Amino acid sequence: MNLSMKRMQAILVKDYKEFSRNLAVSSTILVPLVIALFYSRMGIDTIQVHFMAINMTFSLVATYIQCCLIAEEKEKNTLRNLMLSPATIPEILIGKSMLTFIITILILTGSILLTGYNPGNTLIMIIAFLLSSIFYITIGTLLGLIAKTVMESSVIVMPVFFLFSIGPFASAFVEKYPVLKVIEWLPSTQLINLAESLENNFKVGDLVQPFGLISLWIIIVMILTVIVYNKRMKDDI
C-alpha cells in the first residue's frame, strides 16, 4: 500500500488552521492539564490519580478533538470533497488523525509531568499509550462520522468520556453490582491494570491481557469506522 505523505500533510495543515480558529474546541486541550495540576497540588500519588488525568486526556483530547474535526468536515460539506479526491481511505483517515495524535501526545506528556507519574517500565507504558491513542482517535473518527454537526459531536462524545474516564473507578463496586464487571474489559481499565502490574515484579504473561484487549478494541473500532466511512461515502455520492 503506497501512502502519499504530501496528501496527508496537506490534510494536517488544513486541520491545524481550522483547529486554531475554533477556540471552543482548542481550549478543551487545557482541561486535562488543569486537572493534572490540581492533583499535583494535592500531593496525592496513586495510580488512580495519575490515570484520571491520563484517561481524561485520551477522552477529551484524542476522542473529542478528532470527533469535532471530522464533524466539522461534514458540516461544511468538505468531507465529501475529500472522499471524492484521489486520496485513498487510509490517506484520509491517517491524515485526519495526525493533528489529533500530535496534540494528544503533547498533552499526555504534560499531564504525566505535572502529576509526576513515573511508570514501572517506561518503554512498555509508552507502547501502551501509543496503542491507547490510536484507539481513542479511532473512536473519535467513528463518532465524527456519525455526528451531523460540531455541536452534536460535543454531545455524542460525552458517553465515551464518562465510560472510559470515570468508568474504571466504578470497578470498586463490582462485587456489589456484578453488571459492572464489564468495566474491567474497557481499554482504560486495562491500562490501569497494566500500570499496576508494572509497579510490581511483573511477568510477560501479565502483559498479554492488557495489550491483547486494547488491540482487540482497536481492531473492532477500526472495522466499524471503515464500514461507516464507506456508507457515508455512498450516501454523499
Contents of the next structure:
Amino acid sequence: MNLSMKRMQAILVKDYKEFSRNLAVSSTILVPLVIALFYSRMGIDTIQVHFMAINMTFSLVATYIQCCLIAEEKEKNTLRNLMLSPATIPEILIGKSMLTFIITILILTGSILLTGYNPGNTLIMIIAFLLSSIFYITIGTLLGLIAKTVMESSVIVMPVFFLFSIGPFASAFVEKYPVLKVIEWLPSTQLINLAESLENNFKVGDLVQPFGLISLWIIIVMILTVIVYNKRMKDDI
Amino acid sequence: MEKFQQPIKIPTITTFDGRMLLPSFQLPLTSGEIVGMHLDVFQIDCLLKYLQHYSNMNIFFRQEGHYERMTIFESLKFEKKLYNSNIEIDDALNITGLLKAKKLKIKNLSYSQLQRVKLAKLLIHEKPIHIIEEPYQNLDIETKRIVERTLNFLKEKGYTICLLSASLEDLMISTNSVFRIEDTGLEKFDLQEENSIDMKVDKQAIKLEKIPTKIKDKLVLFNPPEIDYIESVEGEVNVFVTGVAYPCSLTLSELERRLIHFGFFRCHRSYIVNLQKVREVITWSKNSYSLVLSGKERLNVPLSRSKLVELKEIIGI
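Next up, the form predicted in complex with its partner chain. The previous block was the form predicted on its own.
Zooming out: every chain and molecule, the one shown earlier first.
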C-alpha cells in the first residue's frame, strides 16, 4: 500500500492547530499528570498505583482525545471532505491517529517520571506501552466514529474509562464474585500482570500471554473500526 | 489537468415509496463550458449523493464543514497538501478576494466570506469536473461578483462546470445553457437575450408560436405543448411548466387566442389549461368541477360550470 507521508503530515499539522486552540479538550491531558503528582507525593509505591496513573493516561488521553478529534470532524461535517479527498482510508486513519499517539507518549513519559515508576525491564515495557497506545487510540477512533458530537464523545468514553482504567482494581473481589474473572482478559490487567512478572525473574513464556492478548484486542478493535468506517462512508456520502 | 472521457449517465432515481424523482439522463457536460441545471432542493440532494462517488468530480456543497479554529491560509494550505495541488495559495486567495483576510480564523467569517473560502478550496482541488450546488444563494453582491468571476476563470482554464440550483435567475447569471428535468429526461431552456427578440419582431412582425415569460432581464420561451396551464391572479399572469410558475406579460385573452390552436382551453375565467395534459375531470358538487393534470404532481385546475358543456363538446362526449 502506498501511504503518502505528505498527506498524513498535513492531517497531523491541521489536527495540532485545531487541538491546541480547543482548550476544552486539550486541557484534559493535564488530568493524568495531576493524578500522577498526587500519587507520587502520597509515597505509595506499588505496581497497582503506578498503573492507575498509566491506565488513566491511556483512557483519558489516547481514547478520549482520539474520540473527540474524530467526533469533531463528524460534527463539523469535515469528515466527508476528508473521505471525498484523494486521501485513502489508511492515510486518513493513520494521519488522524498521529497527533494522539505523540501526545499519549509524551504524557505517559511525564506521568511515569512523576510517579517514579521504574520497570523491571525497560525495553519490554516500552514495547508493551506502544502496543497499548495503539489499542486505546483504535478504540478512540471506533468510539469517535460512533459518537455524533464532541459532547456525546465525552459520555461514550466513560464506559471505556471505567472498564479499562478502574477495571483492574476489581480483581480484588474475584474470590467473592467469580464473574469478575473476565477482568483478567482486559488489556489493562494484562499490562499490570506483565509489569508484575517483570519485577521478578521472568521467563520468555511469561511474556506470551500479555503480548498475545493485547495484540488480539488490537486486531479485534481495528477490524471493528474499519467496518464502522466503511459503514459511515456509505451513510454519510 | 486530465479531461473527462466518458459521458456520465444518471440512472432513474426514485424515492423510498417508489415515486420517480429523477428520470434517467446523461449529464449535459462539455469541457470548458458552464452548464446549469434547474432542479428542486430534494432532486439536487439525490443527484449529489449519486455523483460524489466519481473521483474525477469535485463537488461544491451548499453546506460544507470547516475547521473553525484554523485561519483561512492554514486551511487552504491543508487542502493543498491533501490534494497534492500545484496552485499557489496566494493566487487562489487573490481570485476569491480573500488576500487581506487570510489571517482571519474561519469561525469569525461571514457566510459570504465562507463561500469564498469554499471557492478557493475548489480552485485548489483541480479536478476536471466541478459540480456546484447553489453558487449564488444568500450572498452579498460583492461575493456574487467574485463567484461569477471565479467560474469564468475556471471555464477559461478548460474545466467543466455544472451548476445546480433551484433558482433559474441564479443559473442565468453564469450561463445560457440551462436544463430542466422533464418526466422523460433533460430539456434545455430556450433562452434568448431580450434585445435580439425585440429586433426580430420589429423586422418581420411574425407571430411567435412560443410563449414568452420573463425572469429578470431575460425572456424564457416555452413551446406551447410544454405548458401545463396558465393562471391569472390579481391581474398577474403566470405560466406553469412542470409545477413552476413563470410570470408572463401577455393577458389571458391574448394567450387564449394564441394557444387555442395548440389544444388549449379557457376552462375558467382566470385559467387556461392544456387539454393534452388533462387526465381526469372531477365533479365536486353540482356546480364545482376541476381538472386533474397528468404528471407526478397531479395539479388541479378549476373548471367552471358554464365551460363544462363546451369542454364536453370539444372532447366529444
